[in-house]
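Next comes just one chain, in structure tokens: the form predicted alone.
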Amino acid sequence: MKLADRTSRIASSPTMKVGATVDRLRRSGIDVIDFGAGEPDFSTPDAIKVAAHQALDQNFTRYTPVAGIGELKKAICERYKTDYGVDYTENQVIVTAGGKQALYNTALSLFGPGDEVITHTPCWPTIPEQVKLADATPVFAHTHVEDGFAVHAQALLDAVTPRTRGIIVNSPGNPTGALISEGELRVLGEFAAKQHIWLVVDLCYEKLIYDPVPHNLPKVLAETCPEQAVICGSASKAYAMTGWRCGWQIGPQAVIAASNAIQSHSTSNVTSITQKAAVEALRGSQAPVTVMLDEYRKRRDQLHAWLTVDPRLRCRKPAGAFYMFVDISDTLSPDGFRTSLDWSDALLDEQRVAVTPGEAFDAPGTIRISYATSMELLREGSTRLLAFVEKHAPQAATAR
């Protein structure tokens, strides 16, 4: 039997894979240090799981209209005014099952046969992904550890052709964790709205960023390219939501409509309850979002100095989200360890530490950390990665 060509192009999620091999391994009993994992081990605060048990208290339990209930598009619209100073209406919401399906319906909505869309590299793989899916071709441009991998308008404008659809960005990046400026931004929207191109821009990490860096990206969206513009959000990072599945798609009246009539025939509304939930998140108090964030700051921190004891890992702290991005290059060699793929799979084998190599980023010779886990876990995991290098790395490179 043959499947559908669509199969072919694309690749199941190497990120998930990392979680389900660590979740294989625990299950038969091998205790195994998760620096893969891309989420929050902080629990759901307890007021939103307050609103949850009141859903179900209240028999909250039946269909609710697809683009989600107007009390959560409100909440979202009231969100982004508090916080970017931004006005968006009702229509041009969708609640979506998370920032991974506000981004599809954006695909799917936007993209088709013949058309070049532009992100950059590294990038979660799931966005060129998408593209694929939606019958377009991804076009990538590349960004450099050199700078922090930051987000540059040339190199994205750069890559444009008389078939370019649209451009994607993300910010705080995943895995790099970088950003891109106000006034990068801006460049790309100017040229959206002079060209008619679209400009997506994924924000589900926004509420984790380390220091007071101007970063109101919406509403430099709303000043240069609001009909070309299309944000995508998500509770799951900012409050410790990912099982909640909660996320949401902000753009155009015709885009959110487009989605609207998509996610009709695939998953219908998000989960009652969820929503609920989600409406006290974005209403309810943001300190948790900050005590949060701050032991991610010491986390980083700590986790930058373990690492960077040995010259041969490379890497700067990250400017958002909860990943450091290391350059393991200098411990590659033809004799040795020859890819990040095969480093990481040795690495799990030889010490149970498990890592994301950097070709499920597109940036091979490097590894993607996680630090949404525990100090203790982190200064062993740690013990045992250097250790790890230093049994198996070329020792020449230590002069570097």
Second form
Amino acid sequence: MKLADRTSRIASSPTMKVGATVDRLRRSGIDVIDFGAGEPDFSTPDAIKVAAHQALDQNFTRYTPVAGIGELKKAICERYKTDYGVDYTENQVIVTAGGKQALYNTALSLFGPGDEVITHTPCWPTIPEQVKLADATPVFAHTHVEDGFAVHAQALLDAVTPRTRGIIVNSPGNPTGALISEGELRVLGEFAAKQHIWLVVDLCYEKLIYDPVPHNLPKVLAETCPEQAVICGSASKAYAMTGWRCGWQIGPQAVIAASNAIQSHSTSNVTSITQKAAVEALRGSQAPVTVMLDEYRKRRDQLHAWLTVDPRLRCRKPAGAFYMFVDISDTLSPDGFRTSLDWSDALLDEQRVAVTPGEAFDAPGTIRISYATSMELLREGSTRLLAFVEKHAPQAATAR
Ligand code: GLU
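Instead of the form predicted alone shown above, give the structure for the form predicted together with ligand GLU, please.
Now the full complex is given, and it begins with the chain already shown.
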């Protein structure tokens, strides 16, 4: 069977794969602790669900404009004005099926054959795969465990060549939770404006930052490169709405018009009911976001304390998102598990704990633990994980 060439250039999402495996095991009656899922375990806040019910009751079930209803585009503009003090107009916004489609629209609108697009690793695997789907080439700038995977402008700029057409930054980043500072983004923004390259910022975890550090990235983009900047955002993580599929893309009018054309021939509008729910999410009380963030913080701190009892599990508390990114290279060896992929498979097999292996993020020797799960399960899962390390890497402890 001859499939299109592009299918051989990409692999299916390894982050989604962990969830599918857990689902399969559970359906066959096997109980698994799922540290893979990159999604909130909270229910969507009640007020948002009420808005969706109302939409249904009012038969708001037809097509909407491809880019979304005016009310929602306005609510997105208002949210960014309130949170960041930046002004966008409705024709600079398109509503998308999650942050994923916002990034995909962006890749298809801006990049093509011969273009290089730089991003930082460890990274969310969808980012480079989408660049490839746009027939462009992803280029990686590495971030490092020693400084908590902080994103430095210079590392990205060092990867620039005459073919560079764009830079994609994800902050807070998945899987590391690391942030880019306003100063570092400013350097990139000034470069983008001068060189006429695109600067795409994935802000899907923007509401999940634990300490009050300056992170007004939209303002920096507005001040440095408004004509070259695209923001991709999402209701999924902030409002526990992953299944509703609602995100947005904000950028220059021409980019949004191009994305609108692409989306008009692929998915058309985001579900009408979801759009009404998202209006409530963005305009209503933001208190549920704080409640969830406070709970994630407690889990982060507790999980970090539990795991770091074993010095072979090296990790830092992430600044944002809800992932503990753990360097397990001290537990790997030529005689035992050679890769974090083998290690993660065995952990699932023996202890029934699912984690995402670092190979998914171009970061072999690491694992990602999602702590978007209850404290009770985090405790039980950490106990099993520590027992697994103790069983399989006892030599390393004495060797250190
Ligand atoms: N962003 C989440 C993760 O990294 C959801 C899965 C996906 O869409 O890749 O696990």
